[in-house]
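Below you'll find only one chain, the form predicted on its own, shown as structure tokens.
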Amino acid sequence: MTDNPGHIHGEVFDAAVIGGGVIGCALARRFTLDGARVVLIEKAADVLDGASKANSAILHTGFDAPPGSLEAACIAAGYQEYMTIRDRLNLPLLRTGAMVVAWSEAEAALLPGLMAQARQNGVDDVMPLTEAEARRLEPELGPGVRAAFRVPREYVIDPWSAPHAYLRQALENGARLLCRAEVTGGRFDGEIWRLETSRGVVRAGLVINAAGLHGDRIDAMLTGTQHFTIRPRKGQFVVYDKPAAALTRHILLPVPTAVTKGVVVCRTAFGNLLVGPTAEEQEDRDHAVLVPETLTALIRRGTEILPALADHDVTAIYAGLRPATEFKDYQIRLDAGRRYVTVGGIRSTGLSSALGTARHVHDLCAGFGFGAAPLADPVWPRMAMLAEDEIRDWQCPGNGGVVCHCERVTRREIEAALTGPLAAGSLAGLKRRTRVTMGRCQGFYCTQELAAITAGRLDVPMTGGDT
């Protein structure tokens, strides 16, 4: 990581964002794009390790969030800007489209609903299906299909290259990044935020409190108020192996809830097949734990829908937690007074509205007076492209040999993720940068290889073999 404390506290940044989830890294990119000094504080070893480490990875539309709500509002806006910047960053996009799914007549009864409510948000190119329709689109779906309706712009995508391109690009142009560093107070003189962290006190004109499951927390910390409360929601997934993707081309949803988007079942940017997440309520806000029981009916679930699941192998389990709080939508507030911005309460729809929520925030705070402009030359940097229908660098000469044979990652694109300005802090990191050990033998093979390459160059050193 870059983090230097040292230069770090000897600064008075115009922003502090605190929290490394998507959220944060589209804010810092946001604010340093648009002139400002801006430092992004992070109390794990390493970005994108709370609540943006697990998710569905869809680039949705909006279509069937609150009409007039600041979610739908952030979601159009953020798709937009991913759509503008992604070839620029060389981000991945699975065209798949998407299909909505009613089992019942119950759930065949709210497609119309839907659909004009996804009118409503701007997402006017719904297609209602009829059974056959669908089937004739998607073969491979079980009995007990009703109608459906296709929503032809929700796309897959690479749920962390995204993040970290953004805040790459904030810190080649100027941001800074301190890794490890819990924030435990602060205060506010009147004209400087005082911000005490576990790696020493950090200054700056305005903060924004980006830190996802404790975002409530850090609230009453800093201003003695809250107005919401983290209710953490865990979703529980599973991953097929690569051939299963083979079953469906589109992005298979139910017929959403009040409380959750259902049971989606899904190829991925890497070639697997995704299918989940559940939603379960819980108090701990620092661990998912995988329930077999669950997992059991989830993958019941995924074989009701796509019946020759049953012939495929699961490579992989994960659960991850979203912020939910006991509102439905979105809650930004802004302290004009006390220069501080609250965005907390981003669900599942985070990777989505990242980019239009960063540039609400920003507007919210035009009026602050830094960053005299907008940086004329802003640096671009491209991304490692990690999609399996894209060009992999596996493909590539001079790549330094294939490490992990079932992702195909090379030792090139180990080492590039060890190092720069974003280089990854721990192997969580790592894997999302590269994917390695995460295909079918689950590191079992590359382990020992790669231990040797990352010996003492992660916060937490690997185990395993004589390295």
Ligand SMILES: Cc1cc2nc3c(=O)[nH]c(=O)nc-3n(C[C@H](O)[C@H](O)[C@H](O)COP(=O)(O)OP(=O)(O)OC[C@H]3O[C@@H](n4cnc5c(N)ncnc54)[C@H](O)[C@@H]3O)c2cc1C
Given for the second form:
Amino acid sequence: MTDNPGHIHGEVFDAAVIGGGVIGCALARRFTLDGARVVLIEKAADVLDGASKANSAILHTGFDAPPGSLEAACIAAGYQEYMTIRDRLNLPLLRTGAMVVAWSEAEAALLPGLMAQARQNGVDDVMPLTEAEARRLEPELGPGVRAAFRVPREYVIDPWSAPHAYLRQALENGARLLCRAEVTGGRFDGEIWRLETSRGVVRAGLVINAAGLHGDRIDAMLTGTQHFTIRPRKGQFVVYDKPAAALTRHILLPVPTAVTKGVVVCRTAFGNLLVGPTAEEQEDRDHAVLVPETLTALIRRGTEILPALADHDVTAIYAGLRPATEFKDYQIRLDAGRRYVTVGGIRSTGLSSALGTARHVHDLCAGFGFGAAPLADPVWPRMAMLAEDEIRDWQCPGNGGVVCHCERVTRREIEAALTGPLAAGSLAGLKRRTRVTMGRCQGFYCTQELAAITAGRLDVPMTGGDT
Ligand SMILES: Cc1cc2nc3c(=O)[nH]c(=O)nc-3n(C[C@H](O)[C@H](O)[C@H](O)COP(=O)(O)OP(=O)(O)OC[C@H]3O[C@@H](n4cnc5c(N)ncnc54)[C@H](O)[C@@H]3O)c2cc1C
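Would you mind generating the form predicted in complex with the ligand now that we have the form predicted on its own?
Now the full complex is given, and it begins with the chain already shown.
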């Protein structure tokens, strides 16, 4: 990671963002493009190490968000901006559409209300489907379907290239990144914040707390008040091998409950098929432990939805933690006197809402006047394309050869991910940038070559047999 603490400690920034999740990355971009001098502070060796490392990768329309909520507004704005900028940043979009499927009469009775809610949220192209119509669109659906409706603009994206693109655009336009820097304290002297980090003091005129699963603790530590409590909600997933992706075209959604959007079956941008997530309350904010019995139940549920899944192999399993709170809506709060903003409780829609959330926070801070105009001609980085159905680097000349054969990752892609303003700082970060070792063999064949390429360049060196 190309951070330079010496230089960072010598500056007074307009804004310091705490936390390099998708929200922090989008905030860094928004404030930078609008002319502020920004530093992003992240405690891990690389960004996207918290809630943002493991989600379902759905670009939500917000059709089922509570009408009138801040969440609904941020999703709508975030969705819109993603669609506007994704071409320039070279970000993928799998135009799947979603289908909300009712599996009982009681669920079917809820569909009209959900469609009305969608229209209230501005998603006015939802379409009711009879059982026969649903089956015509998704012939592999299992028995028990009662009715359904389509949400045509609900799509799948790459959960990592999007936030990486936001941050890269910030960095290439002057923002700074300080990784391995845990914020441990700080004080505001009426004009300037002095944030204490494990890598020294950072000074800024505004602090934005985007610390995800630790947002409430940062508030308590820096302001002495805490308006919400994080209640981590675990989601476990099962990833099927690529041939399974042919079993469905839509994102297959259950009828949501007050607590969860429920178990989803959908393709991924990388050409796999995903079943999950669960919604499990837990105390631990950092570790999402996989539970064999739960994964078995997920496989069973996936096979009820698509019986032909029984003939396909599982490639991987993973789990993530949502930064849920005791409230349903996002917890975004400006303390103008202290020049401090909390962007907390971005529970289960943060990937979709991030760009909109960042705009909302920037608007909240408009009165602070950072003294600079929006950038007239910002740099637009182009991200490496990892989506299975797009042209990939292995198909292009001069790529140095394929290193990871399952995911077809080239030496050139790996080298690129290890250099530049947002170089991978950890093996996990390298996987998120390239998908190396994330395929069928889970690194069995490419680890040795990868260890040689990454020697001296990751926080924890790879050994030949370590994935
Ligand atoms: C199972 C699951 C499924 C989901 N599915 C979807 C989906 O399909 N679509 C969608 O839009 N959203 C989805 N989400 C939601 C989305 O992933 C979250 O809303 C989002 O990741 C929250 O991002 P964040 O930036 O707020 O928090 P985080 O990603 O947790 O980022 C916070 C960062 O702050 C850092 N940090 C913490 N404390 C400190 C400190 N003291 N000093 C410095 N740094 C610190 C952490 O290391 C972390 O990197 C899902 C989430 C989960 C878990």
